Amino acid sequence: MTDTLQAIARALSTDVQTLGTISHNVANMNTPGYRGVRAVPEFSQQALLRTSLDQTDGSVMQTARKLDLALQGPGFFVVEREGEPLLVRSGAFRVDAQGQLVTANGDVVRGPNAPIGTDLDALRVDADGALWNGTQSLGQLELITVADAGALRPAGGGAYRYEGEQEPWSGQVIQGALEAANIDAAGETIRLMETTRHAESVQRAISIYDKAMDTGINRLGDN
């Protein structure tokens, strides 16, 4: 392949990698707790694009509900799958047949050392992710800050695997609300358009750049 091909199959292919991540976002605009994916440029890897989560806070939904947490400030809860810590921000939890508190998609969350039990008229988080019960502590939810929000990988159910190194969490519990996704849909809309004309530019580059070929190949058969 010569350089000029693999050039224009270079931006090909980094148009596609970034209209999947817009179409992934725009999916989920209304998924609580959902991080906004950006494809940024990796230089240090032959990959030419690497995806990021962007750590802004969504807006706070308040629904009054006393098992929906939302988190302000980067950080995340730590919940468990089959033994797996994973991270999950969407704080829709509930209470499972065990009286453990679980996510929507039955992961456990780690902290609460006692049943949360199905009473919860006395339950309260405080910012710091005190749980009480009245006045007995029912423990104290595991959250984490990551280094790197770019080692964080996707683990199905809204939850990410992440190996690397933590930082002090910082942020802030609320209870009885929902973080919403922190998508932009004007920025998404944008992102959109850009992304697709510039894909249209490398199509008509490429079709010149056949034309030229084609235009060569018979010159010669000419001679």
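What we label the rigid core is the largest C-alpha set whose atoms superpose within 1.5 Å from one form to the other. Residue numbers count along the first chain shown, from 1. Keep in mind that this is a model prediction, so the values were computed, not measured. First, how it differs from the form predicted in complex with its partner chain.
Comparing the forms between the two forms, the C-alpha position of residue 211 differs by 2 angstroms or more, with the core used for superposition.
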The other form holds:
Amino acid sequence: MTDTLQAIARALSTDVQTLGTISHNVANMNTPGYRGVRAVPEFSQQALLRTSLDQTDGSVMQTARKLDLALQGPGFFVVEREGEPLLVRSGAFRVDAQGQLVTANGDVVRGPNAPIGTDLDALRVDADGALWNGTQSLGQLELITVADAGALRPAGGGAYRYEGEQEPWSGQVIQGALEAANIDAAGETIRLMETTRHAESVQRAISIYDKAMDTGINRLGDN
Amino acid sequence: MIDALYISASGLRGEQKQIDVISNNVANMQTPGFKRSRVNFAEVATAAVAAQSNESELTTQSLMRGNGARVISTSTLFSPGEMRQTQGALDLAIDGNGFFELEAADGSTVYTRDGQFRLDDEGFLASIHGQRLAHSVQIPADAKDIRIDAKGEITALLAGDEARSVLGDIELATFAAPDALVSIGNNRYVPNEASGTVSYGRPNEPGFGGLQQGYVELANVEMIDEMSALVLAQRAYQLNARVLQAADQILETINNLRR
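Show the same protein again, this time as the form predicted in complex with its partner chain rather than the form predicted alone.
Next comes the full complex, this chain leading.
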């Protein structure tokens, strides 16, 4: 008998978690390179919901800044945080005090074989990720595609840990642009409506079940 | 409890910051030497640990806990602004990455791109806020036809002389990471650890840029970019507010479960 109540309560708890993912997406609407999170029902014992990252490309915003790089096609930049390789999608890079190419978060971007230096006028990044200062090669940005997007683990600051299969990279790099978050405002709004209304339906279900129980316990046998 | 409340609040805070920065950029559209700023957002997320699940299960199932957005930094974008001709003999624009070094009243040095100078009471080049250009040269009061060439050499015609005499040079400063310079108002910046130490050079050397006398550099603010960023920020703010309302609504539903 309490099974029914528990099942209904679980449905409500998934609604609350879904709302968490929607709010996370909406809060990151202006975060470059952000990947949307979707809550997917999970029918295993461990959890009610599984999260998956939406790997579609975000739109490209032109910024005309030399160190803004947008990725198109599946794939990530490889950066290093305290010696550990991490994957990032946002290409809002800058040069640090040592002349190294770093992310906005301060993680060192892997690839350049020489400091980028202060003079960025001649810096060029080709579509395949090759770095040039005029005619002098500065190396090749390390770019990878992950085979199993489900194995990406967030490491904070828009970076992911990944320990799975890699695939050769096949996208392109666009210099002077940033990739906008791949969040669709209309889609999130619809999911939001769906979730709040579903929560209301669940409430009705509990309310009606409660009434049925009330009848069963208190009224049965009354004359 | 409901994370969505705090998460959408983080989004609201971020968009608020974005609107603040945009309004500062737009307010300074006409400020010579002003450089626009940009807010850098990052997502805050952790991999949730499913305590009851065993190791092998966890690897096949992705569980992520989003905690909203965070403003990592506001960085100044030192892209060049347009040059406007002023005919002022002491208006200097830098056509490159250099900065003018100014001496503040307490002896410390500050850096600026604003090249509107004037002569102070002792004949030194000073900014319109009264701070002297570092390593400045004294220009005699009777000097006429002051010229400053692209390499920073100051020449003038002194009273009684036929030929022009060289009075001195202007030096420029650069930083390894100018994005990280800290703005202290009045178009002035100070270096910190992140921006690296200052290096000096003559104008027109590689990486410093030449001087242009009779020009001022306008703000590098693009109205269209700012307006479109404002629209995006405002709509994102609204959507975050909607999510906040929805979270409130779900809380109310939960409170009324047994209605």
